[in-house]
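Only one chain is included here, represented as structure tokens and corresponding to the form predicted on its own.
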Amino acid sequence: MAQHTVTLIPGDGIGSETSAAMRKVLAASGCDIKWEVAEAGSAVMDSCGTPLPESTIDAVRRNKIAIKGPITTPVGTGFRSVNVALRKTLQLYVNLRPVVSMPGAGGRYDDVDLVIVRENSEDLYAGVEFEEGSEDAAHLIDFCKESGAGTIRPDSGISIKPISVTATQNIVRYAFEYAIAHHRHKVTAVHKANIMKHTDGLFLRVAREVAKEYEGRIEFDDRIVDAFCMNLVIDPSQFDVIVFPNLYGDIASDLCAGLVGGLGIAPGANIGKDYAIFEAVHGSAPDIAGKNIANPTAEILSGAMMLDYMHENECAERIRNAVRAIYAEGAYATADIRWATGSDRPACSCTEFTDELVKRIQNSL
């Protein structure tokens, strides 16, 4: 078996705990990984003057594959998201989030099997913003008024929503190619083209054009985002691979996670032409950091996704099988899963869950 060198960004908050759990589980699976640890987040802000040191970006570029723990993003103030900065810097234009039911996880449904494909580089998350009261915001407000585009209140902060032909072609084509490679049958494009005709309208037009290239191989339809959310809750089985612009994809992926038990079991990946970073969907949960009660499942399943990406499929499947078995039996569950299932059984710690998972994987070998 080949040795793989992977950049590990532990993150902050519960990141150090869930990352440590993931490392133990991947080692137990039989995969040979050499870890290069690189730091990011609030923990290095004081020492480096930035939450994302250039040395960390260099480590990802050098190894081409990375996995990261959650990193805190301040709300409303402070530095911008490290996650967004990594995606932009490394051109990780695909955000991939599989959503699969797991018996014993407290999901609302038993048979959810969806894949979220979210465009990662533009939309309102592009970071093109103008602060309320700034000279640039005033110029933009005046321009919109003079050009007849619309009236914006003078005390407004403004964000720009770019949607390009290029990025839309890339993400929709990725969704179709993923569907083919993984024996899926349908791609659904989600939008708000009835209102935002020059942005979401472009996304829908280009998605339909790309879909024609796959006629006869993969079914295609589209949904307005609010109707999609309603129909998703009513009957998730009507969807398969779902492709979104950035903002809708971020919101809908959390909604989908809620169908199967929550963010604690939701893995994810950010993929580009040259690099890939795998990560749990959930946040850094600083309120429970250091208490050994975090659920490491999402980080562990993100590690399994990474193993698939590295063509270590047998190791990845060992991990998923063991995780499914533990959840189905119900004896080992962290506090979030106990809450989701309504169980009054004592919750296990992050370490206890990890050790049991490691034991089961080793027994399977």
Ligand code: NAI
The other form holds:
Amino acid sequence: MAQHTVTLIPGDGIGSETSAAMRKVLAASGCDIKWEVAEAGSAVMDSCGTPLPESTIDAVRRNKIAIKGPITTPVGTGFRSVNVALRKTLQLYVNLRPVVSMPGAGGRYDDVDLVIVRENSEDLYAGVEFEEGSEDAAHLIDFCKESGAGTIRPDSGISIKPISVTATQNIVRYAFEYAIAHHRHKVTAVHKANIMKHTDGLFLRVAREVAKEYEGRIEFDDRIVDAFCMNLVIDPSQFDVIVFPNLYGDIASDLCAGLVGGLGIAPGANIGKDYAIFEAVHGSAPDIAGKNIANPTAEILSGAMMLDYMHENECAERIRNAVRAIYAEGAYATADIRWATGSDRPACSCTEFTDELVKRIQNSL
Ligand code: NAI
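Here we have the form predicted on its own; I need the corresponding form predicted together with the named molecule.
Below, the chain from earlier opens the complete complex, with every other chain and molecule after it.
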């Protein structure tokens, strides 16, 4: 078996715990990975003067594949999101998040099987912002008034919501190609085109145009985001592959994770034409960091997605089989899953869960 070199960005908060678990499990699966560890986030802020050193970006460029633990972004103030910066710099335009029910994980339904395809580079999430009271914000407010676009209160902060034809074509096409490659039957585009006509309206128009190229092969429909949320909670089985602009995709990801048992089991990937960074949907969970109680499943399943991407499908399937078995049996579960299932059985620690998973994978070889 070929050796793969992968950049590992452990992240902060629970990142060091879940990344260590992921490494152990991937090693047990039989895949030969050489890890190159690179740092990002507040831990390197002091030593490097930036939360995202150039050497970390270079490490991803060199190896082309990375897996990343979560990184804390200060709320409201402080440095901008390292995650957003990595996605932009490396043009990781797709955020891919499969959402699948797993017996024993405490999901609300037994049959959820959908895929989130979230645009990853623009929208309100892109961080194009103007601070309240700044000269630039004042210019923009004047411009909006003079052009007749609308009146904005002078004490406003402003975020810009760019949605382009190019990025929308790319993400919608990715959703359709993914649907074809993975034998899916439908793509749903989610938007708020009734209100934001020049942004979400554009997203919908372009999605419809791209959908025509796939007519007869993949079904297409669209939903307004608020009604979509209600429909998703009532009956997730009506959805298959769902394509979102960035911000709605971010919010819907956590909503979908909640349907299948929570953030502890929700994996994901940021994919571009040249590079891919795999990471769980969840954040750094500062409330449980350092306590050895985090659920490592989401990062482990992100690792399995990475193995698929590297064409190590057997190793990936070995991991998924062991994860499904451990959840189905229920003897080992971390605290989040005990809570989601309403079980009063004792929770195991992150390391106990990982060691049991490793044992099962080794026994299956
Ligand atoms: P979060 O996802 O870190 O936590 C939300 C809730 O879920 C918390 O109660 C947490 O304990 C729980 N949780 C999350 N992951 C878990 C796991 N693996 N096992 C058990 N419980 C888990 O979201 P929050 O609190 O909004 O964000 C915390 C920080 O993480 C923020 O600075 C945010 O910016 C950052 N963040 C980073 C992401 C990334 O690096 N990709 C993604 C999302 C948030």
